[in-house]
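Here we start with a single chain on its own, the form predicted alone, put down as structure tokens.
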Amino acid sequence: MKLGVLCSGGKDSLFACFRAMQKEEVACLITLFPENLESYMFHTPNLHMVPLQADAAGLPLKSFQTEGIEDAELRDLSEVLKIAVTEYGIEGVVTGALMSVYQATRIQRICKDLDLWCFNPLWYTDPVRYMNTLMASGFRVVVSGVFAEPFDESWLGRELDGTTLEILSGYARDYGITLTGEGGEYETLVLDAPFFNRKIVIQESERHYRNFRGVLSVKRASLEEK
């Protein structure tokens, strides 16, 4: 079965892509670029990095602009999926949804209307097992945004590893955040994955941080041999 992967550039969508590749054929990545940074449906930090990730993975990318308004972005998602069906012959859609019923139900509804299979390989997976598997599989992931207490500016650009996972586990216990960031507490950017032919190297970036909210803005990056 040919699948299109909804890709935000973060760990969940690209790990879902990795899982899908183990079972089916991934025909393309699909990304919507919201003008509204508070999009209801889509991850927004460093979306401009997705084309570089697609290049690293050797996969075509179908992208689409959306205003990021609640109902309009759903119509835009439907439109880009129709295009992917025509251009790449996709028969199903892969998402990185972990627990968001809001996102999952809306994507499932669109897929049903288009007669597409909706595959959510991470749905309600055990958070600790997932995070450990992510790192053990060879993913290199950095924190690209923080949006909750107690994250300070030092988290921007920090790589996810055993040490950060231990700290995040403490935050989950003491502050009630989700370990995976599914509650919107933090966002991530994938620099390398098992299916990347080359790795991404950030050459220039800026931090914008205030009151437990901040974003690592990547200004310049390139692909390098592993």
Contents of the next structure:
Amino acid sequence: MKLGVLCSGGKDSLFACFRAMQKEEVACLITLFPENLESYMFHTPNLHMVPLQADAAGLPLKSFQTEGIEDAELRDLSEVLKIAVTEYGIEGVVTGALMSVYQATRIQRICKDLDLWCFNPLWYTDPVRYMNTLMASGFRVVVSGVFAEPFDESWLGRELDGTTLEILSGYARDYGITLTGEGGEYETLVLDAPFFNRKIVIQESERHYRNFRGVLSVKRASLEEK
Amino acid sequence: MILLVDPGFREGSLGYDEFVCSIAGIVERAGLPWACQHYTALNEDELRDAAGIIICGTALKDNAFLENLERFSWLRNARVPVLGVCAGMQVLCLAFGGSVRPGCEIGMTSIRITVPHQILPDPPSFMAYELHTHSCVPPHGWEILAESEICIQAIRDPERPFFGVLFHPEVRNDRVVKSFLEICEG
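The form predicted together with the partner chain is what I want next, because the block you gave corresponds to the form predicted alone; please supply it.
Time for the whole complex; same chain goes first.
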């Protein structure tokens, strides 16, 4: 089955892509670029890195600009999926939704309307097992945004590994954040994945941080041999 | 051991991650061992060893199981509690003389309890996640435990501990699965 993967550039969508590749054929990545930074569905820091990730994976990318207004962005998603059906023959959509009923419901409805399959391979997955599998599978993931206490500026650009996972587990226990960042407490950027032919190297970035909220804005990055 | 039956279109499909693993997580958190088998590959040993059986859900477009109902003939001889979730409830209905018909719900939905039962949340109503294109007409004599505005949501066989829920309990209603597991433990 040919599938299109909704990709934000973060760990969840790219791990979902990895799972999909193990079982079906991933024909393309699909990304919506919202003009509205408060987009309900699609905003994450460093969306502009997705084309580089697609390049690294050797996958075509279907991207689409959206205003990022609640109803309009769903219409735009529907439109880009129709284009992906025509151009890449996709029969279904894969998302990295973990627990977001809001996101899953809307995408399921769009897929039903378009007669497409919809898969959410991380749906209600065990967070500890998922994070461990992510790291053990060869993903290199950095924190690209923080949006909750107690994250300080040093988290921006920090790589997820055994040590950071231990700290995140402590934060989950003491501050009630979700281990996976499902609650929007932090966002991530994937620099390498088992299905990447080349890895991403950040050459220039800026940190913007204040009061437990901040983003790592990648200004320049390139692909290098693994 | 709790046996999870995957009614997906193919063994180990992407739907397994979504609809079987999410239920398996609840069983694990309840401290019970589990095993999973695709519905086309079930054998008598697995059925005999199970303390309870959960027939899981499928992706919205995945209705291939409806064409292979003979693969569920073991249900007629099952002597342990059985819970059918979404696709699983459809299987239960069809295996015992009920039917299914078009009826789509997607997303959080209000469910009204018609007959209070330990397997469901407290009356009078609760919110549940729906993901189905078929609704069920239960087998003759089965009790209707809950309904949404458009269709029957929970049923039980009054003669055997067989239950069906059309909503997905793995989303915000894992208490339903835990209650079923308590029934399995006797």
